[in-house]
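Below sits a lone chain in structure tokens, taken as the form predicted alone.
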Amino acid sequence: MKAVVLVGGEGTRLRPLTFTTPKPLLPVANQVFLERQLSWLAAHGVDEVALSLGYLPDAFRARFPEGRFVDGANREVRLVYAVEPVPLGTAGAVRFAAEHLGVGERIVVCNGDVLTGLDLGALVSFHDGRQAEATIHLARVDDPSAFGVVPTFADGEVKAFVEKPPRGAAPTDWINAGTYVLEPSILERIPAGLCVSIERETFPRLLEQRGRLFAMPSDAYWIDIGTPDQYLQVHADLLAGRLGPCPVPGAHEAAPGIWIQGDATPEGLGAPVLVGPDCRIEGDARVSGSVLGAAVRVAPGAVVAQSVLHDDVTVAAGARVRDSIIGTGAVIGADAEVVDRSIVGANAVVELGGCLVRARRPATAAPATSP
């Protein structure tokens, strides 16, 4: 089976991390996020994936220089790089990438910032059972006002698309979750070389033309990692075992909720926590509810709580990091404080005694749009 993964976005809501690293290549619980997606696809029989690229495409080639990925179960996925000459929108990108696969068969499409436990085989079976041209995975959310809502008939046929309905006015709390099964007839409906949205143009037009468009709801785990809140949430969910007991392949549980990569188990850990290899938690430092990448140093008297620290981060003596994300190689100076969903970019320095708090948007400002 073939798939297209949309990984071309700039990830603006996770800046400054994404100034240097595309969002799909950021680590999630110490594993590159895209590798988690590719493992999920491989587990469901996908053996060839076209990566729809736009932003920092060379970073993907550098990560997978041989054009392939092999997961922990030794399943191999061949990778094809489809670099858009100009932004083509979600539908245009799907068609462009699918052409690079060189096939005239159905494809699976998924967004490069969504982690899910969806049974992809069940979605394909649902699609086949209804002889659909396109099938959409639906996820349930508490507040659908920020998403595209998809009401359906009893058999799953799509009734309508309601884009970002006012709070409390949505006809359903089931949203378009960004995974699709598409027949070649759908690709033929997308104009080549034009910027076209699959959510706002292709699917609604298919509905108007009485095409066979269906949607399957699933209560499987689903999250979009594209905001600081959600990026932190996915780590908390993985530590809580919502996608399986182990947050990352190869880690071992040294004590209940204490997950370790490598041989040594540092002192000063409070469950749940994941600690990468070669980390040092010194003196009376304390780390809890957090994920530390490889070779992180937390100096005496420092506190790290409900945070994500990428590789080679230093948290100096007496510093405090709470509810925040710290990029690779960053330094948090002595007695500094980083709190409240703040993001420190790769190799940045928060000076001794400094304080970093996430900026608040004025109450009257318009909501941020997705990148």
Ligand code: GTP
Given for the second form:
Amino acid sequence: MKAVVLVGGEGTRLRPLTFTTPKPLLPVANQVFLERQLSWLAAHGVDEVALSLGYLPDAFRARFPEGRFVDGANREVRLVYAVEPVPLGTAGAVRFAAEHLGVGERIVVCNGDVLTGLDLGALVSFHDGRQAEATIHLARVDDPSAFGVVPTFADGEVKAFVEKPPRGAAPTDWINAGTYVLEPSILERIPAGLCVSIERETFPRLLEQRGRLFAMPSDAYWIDIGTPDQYLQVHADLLAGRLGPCPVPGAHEAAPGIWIQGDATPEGLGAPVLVGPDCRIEGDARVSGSVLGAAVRVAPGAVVAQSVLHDDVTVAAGARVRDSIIGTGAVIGADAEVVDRSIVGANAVVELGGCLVRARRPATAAPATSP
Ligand code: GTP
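The structure above corresponds to the form predicted alone; please give the structure of the form predicted in complex with this ligand next.
Expanding to the full complex; the earlier chain stays at the top.
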């Protein structure tokens, strides 16, 4: 089976991290997100993937060379790049990428920022059983007001698309979860070379024209990692074992809920936590509810809680990092404070004694530099 993975977005909601690293290449619990997604596709029988992109293409080529991808379980996928000259939107990009795959057959499409335990085989069987032209995976969320809501009839046929309904006014809690099975007839409906949205244009138009559009609800784990809150949430979920017992392949559980890659000892660590290779937690420093990438240094007196630190971060003595995301190589100066879902960009420096909080709260001082 062939798949198109949409990875061309700029990921503006995760800036400044995405100024330097495209969202699908950010680590999630110390594994590049796209690697998780390719592995999930391979586990469900996908053997050929077109990466549909335009933003920072060289970063993808460097990390996933065109040709073939082999995952940790030795499953192999052929990788093809479809680099758009201009952003074509989610439908235009699918058509463009499908042309690179040379398909005249059904394809699976997924957004490159979705982590899910969906049984893709079940979605394809559902699609077959209804002789659908397109089938959408639906996930249930507590607050659908930020999503495309998709009410269906009892057999799964789509009734309507309701984009971002006001809070409390959604007809259902089931939302478009960003994974689709599409027949070639859908690709023919997408105009070539134009910027077209699959959610806002292609699917609603198919509905108007009485095409066979279905949607399958699934209670499998699902999250879109594209906002700071959700990026932190996916880490909390992986640490809580919501996608499987181990947050990342190869980590070992040194004590209950304390996962370690490499040979760090559990001193200074409070469960749940994942610590990458070559980290140093010094003196009375404390790290809990967090994920540390490789070679992170947390100096004496520093506290890291409910946060995600990428590789090579330094948290200097007495600094506090809470509910925040710290990009690769960043330095949090001595006695500085980074809290409240702040994001520090790669190689940025929060100076000694600095305080970084999100703008909606009054900042006492913001002597942070960020790219
Ligand atoms: P934000 O800027 O934060 O909204 O993130 P985003 O740019 O990723 O946009 P969004 O989350 O709406 O996109 C959903 C998926 O479609 C992501 O996997 C994007 O990478 C992808 N995507 C969005 N627009 C395009 C496009 O024009 N071309 C391609 N190839 N992919 C796209």
